[in-house]
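Consider the single chain below, provided in structure tokens and representing the form predicted alone.
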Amino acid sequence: MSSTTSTGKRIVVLGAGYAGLTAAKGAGRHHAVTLVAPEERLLHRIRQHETAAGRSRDWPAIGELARGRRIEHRRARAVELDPAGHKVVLDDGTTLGYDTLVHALGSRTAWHGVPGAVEHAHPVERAAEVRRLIREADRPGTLAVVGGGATGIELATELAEAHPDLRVRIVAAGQVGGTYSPKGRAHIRRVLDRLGVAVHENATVTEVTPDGLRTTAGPIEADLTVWAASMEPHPLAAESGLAVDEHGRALVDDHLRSVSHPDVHVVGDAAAVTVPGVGTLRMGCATALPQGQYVGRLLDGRTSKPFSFRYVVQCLSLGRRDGLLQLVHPDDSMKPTVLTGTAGRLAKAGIVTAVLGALK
């Protein structure tokens, strides 16, 4: 089974994230595509720590976010690669052939080999089931959240604040908050400390356990464990034989094409994405949406000029009363400047619907 275009040319593309999506939908004004993803609806990952906090809602489905394009959702998970046949096996047992593919399949969490954090942590990406556990305790508990980045804050801030009665611990191997300008970083902390979360810094995991962590500044007490510390690139790039750095995520050139085979494009998380004056872009909903945009208008034809991108901002959700917006310049390094309280949280709240209306 193959997606065809009315000129004959096959184009599939792997995940339905904002990169893969956005993609798609650009590629399907005028082309028939073939999206292969195992989701019935999107899963809206900058939001991740409202459903972990029971505070989240159903998001479209990736069906209705795809009408109104020649778009065939294939509901399947592509398990191999092979970009010399040009072929793409699925979990389902069948075979797409394709003519370009769009390899946005994103990233996962990386547990970095550290002994019991898959057995006794829980991802991000389960945040259900954190939100489900939390419901089905027996009496309040502890929760630490490991990382000190924008998903753990985010989902630190949440959970004390929608579970008062909750005992909250973020762990961080450096500073909470450490990327962000001075002024930044004090916000965040004067949050964390008005929503009682204690604060475990320069405390690198070493082990989890049923009852905890063990970490390099001590052991420290846990009912439930959620893993926020960084995320790895989907691996099916590097076991392809695609061009991958250090990393795992594909090489690709000035129009998101893999410098190894260049009918694939890769893009989001998955892809290492140099941009000249700014660099390598970092993992986010700010660099795949883009990405997945410009692949779609490059598939579509509305455009042939290399990929460009500048930074103009980070936000945070600090709980539903707080947040961060965090001015920076296009190489993402920090400005002085910052916008906290209502209008950091509104400014937050502006960007992610902006997103959800640029995936509809």
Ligand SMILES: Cc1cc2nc3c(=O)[nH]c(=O)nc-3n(C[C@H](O)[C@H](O)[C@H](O)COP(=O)(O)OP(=O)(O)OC[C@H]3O[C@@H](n4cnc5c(N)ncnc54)[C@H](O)[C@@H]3O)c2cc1C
Contents of the next structure:
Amino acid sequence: MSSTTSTGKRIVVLGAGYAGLTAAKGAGRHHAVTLVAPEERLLHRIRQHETAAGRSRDWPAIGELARGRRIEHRRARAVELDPAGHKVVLDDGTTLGYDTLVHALGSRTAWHGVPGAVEHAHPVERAAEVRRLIREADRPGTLAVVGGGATGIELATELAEAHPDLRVRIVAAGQVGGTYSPKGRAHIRRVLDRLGVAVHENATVTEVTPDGLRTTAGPIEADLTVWAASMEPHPLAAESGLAVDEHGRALVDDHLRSVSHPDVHVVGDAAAVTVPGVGTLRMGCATALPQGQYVGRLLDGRTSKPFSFRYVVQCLSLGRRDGLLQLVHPDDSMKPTVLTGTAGRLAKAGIVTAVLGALK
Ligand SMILES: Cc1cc2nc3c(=O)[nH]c(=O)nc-3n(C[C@H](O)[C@H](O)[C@H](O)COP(=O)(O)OP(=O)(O)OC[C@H]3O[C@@H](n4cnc5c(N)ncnc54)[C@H](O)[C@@H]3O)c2cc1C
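One more: the block was the form predicted alone; return the form predicted in complex with the ligand.
Every chain and every other molecule in the complex is listed next, the one we just looked at coming first.
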């Protein structure tokens, strides 16, 4: 089976996250695009901590977001990529041929080989499972969030606020919120304290057990462990022989084409995108969305310029009543200025609304 446009160009997009969906929507203005992703509805990952806390709703269907574009959504998974033969094999047994491929398969939890982690910890991207386990528990108990970065902080504050009976702990190998400015870090710490979240810093997890964690700072009790420590790129790029960096992210040129296979664009968490003066972009919705939009414009013929990007802010929700907006330099290093409290919360909410708007 193949996907052929009226102009004869076959475009296949793998993944319907922030990067894949925006790439497909841009390219699908004039070309027929086959969009491959298993889910029916948008996986709105930047709101998964709300899902875990039981505050979520159904996100729009991919079909609804693709309306008005020449996009066929194939609900399947890519299991094999043959970049030399220009073919992708799907888990429904079909093979798609392509002239141009957009690889936007994102990332998944990295367990770093920690003993017991796969068996006893729940990855942050399975937020609905975390919500169910909290609801079904016969007593409030103790919940440990592993990871002191943005995802871990958002999750710990959201859960602590939604479930005041739950004893929430946040466990970090270094400092919680260690990458933020001193003012930003101090605000995060105040909110964690106010919500009663126990903070365990410099505590590298060495083992996860059914009843907690062993760490370099001693054991930590937990009835439920949620793993939000770090993400790794989808393995298909490395497995299929695309050039990748030491983390498995595909190496791309300034038009976001694979340096080894230029008919494959790689965008979002799966790509190691290096922008002059900025550096290699971190994984994030904030970087995935503009990359997908750019490739959509490129394939639609609306630009031929190299991809450009500058960081402006980082933002965090800290429960439903608080937030942090951290101003950053173009290379993502911290400025001293932050917005906190209601202003920070509203800024974050505005950005989240804008993300959904960009997908519509
Ligand atoms: C709880 C949480 C909160 C976050 N908050 C923020 C935030 O506030 N700001 C921020 O910038 N970033 C945030 N992030 C990170 C952000 O969500 C990711 O960086 C972003 O989702 C990456 O987008 P993407 O399109 O590259 O990949 P993804 O969003 O991961 O999408 C990948 C797509 O590929 C599909 N897929 C996977 N495997 C296959 C396959 N084999 N075949 C076909 N399709 C497949 C998936 O179903 C999905 O459609 C957060 C992440 C989490 C988990």
